[in-house]
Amino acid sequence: MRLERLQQIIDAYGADPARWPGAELAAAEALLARSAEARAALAEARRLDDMLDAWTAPAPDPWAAQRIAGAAHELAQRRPGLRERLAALLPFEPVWPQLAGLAAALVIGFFIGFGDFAEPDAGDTLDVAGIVLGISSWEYSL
């Protein structure tokens, strides 16, 4: 067995040879008997195992979940929504309704101004609703 393989076994199974794979146990013990470097690696692993065995987990905090939920709620309240982000980008009040009305008036004006309509006689009135909607005056007067 090589030192690298022994190090892999120690890293995976710890310093206790009783936990090592049985097929490699004899080869690992032979390497430990002849190599000071292998023994040093095993001693380091034993110190780590002893520290892990001495460590005790702290008692669970019954209020931890509530504090985490409160912090998440507070963070969600501070995070700006889409409306606030758009308001930050646009330094003026939203004018989209006014712009939509202006655009509609421009489109209607374009069709009326450049439309191919017969000119009314002097006594006739211009039927704007019929022109815009594409119906004749007799259809909606009935």
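Because the structure is a prediction, the values reported are computed rather than measured. Residue numbers count along the first chain shown, from 1. Take the two forms, find the largest set of C-alpha atoms that superpose within 1.5 Å, and that set is the rigid core. What changes on going to the form predicted in complex with the partner chain:
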Contents of the next structure:
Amino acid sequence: MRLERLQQIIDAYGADPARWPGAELAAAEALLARSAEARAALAEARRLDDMLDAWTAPAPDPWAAQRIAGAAHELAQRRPGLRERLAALLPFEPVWPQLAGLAAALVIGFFIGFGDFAEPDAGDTLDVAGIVLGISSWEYSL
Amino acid sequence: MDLQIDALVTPDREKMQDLTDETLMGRVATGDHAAFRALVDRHVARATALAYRILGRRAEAEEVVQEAFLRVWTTAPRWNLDGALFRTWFSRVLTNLCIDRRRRPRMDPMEAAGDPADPSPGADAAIEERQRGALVAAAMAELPERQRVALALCYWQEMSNIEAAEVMQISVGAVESLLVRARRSLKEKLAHRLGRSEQG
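Moving from the form predicted on its own to the form predicted in complex with the partner chain:
Let's see the whole complex now, leading with the same chain.
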């Protein structure tokens, strides 16, 4: 093993050989034994490790396992709704939402299209520009 | 009701101790509550620690851990062994949930590490240790998420680089590169913060 590789291992995994890649451990330790430079790199990494070890993770609350088991039990007890039961009968993903969306788009499209073909009656038309711009028709017709 | 569940599964719990995670998972797939409870007992502390390292907040970590275990419960019937270890698969589920959670907007500041000050002998050393821990927590929170996950898996969870690569679904070389960048960045951030605290 070259010193550069050992330096890379120390930079990545820290000073504890227990964290080093198993396949390279023997070669890394052999190089460490004969290289003062490698030992200096190790001492430097150990300082960072000491800092990292100061950050302790809290233990889970003592009831965590019971709370989680209870939540799973509730999930198992919950009766499936009509939608879940219908979905379970299908061999494929439910397509009801997509079909409903398509049907709604067809209905809206039909009414818009029908409105275009209908003969406009001057008295019944909406003053869309007036609504959007907030002005009366006489203001923009001037 | 919780007590009832506990009573229901307690006699079976000892029988489960010798079973592997994968065998337990097979039983969970059939709706076996005792097997599920055994898996939770076995992994909850480690999972909470991993989630805490990534999220930096205990309450969020506990919520995400519960969500991950419920994912275990609901997906067990479809879980494909395929040579994968439960621990690797579960760590992947958990880290993905943590990353999703971290991407949500957060209103509250990062929580300080540790408990209130202790007046007992040796408390000074404990306070100093907690302060150092708080510096690490703050520096970790600034790391990009993949660097943070790689460091949490390989350093604190003591996973091999191969297993961490499987969890993160990247190459071993990529894990190593993330670790080098993470440690280098932490070193700089901590030197800066320590310098600032010594000046102040």
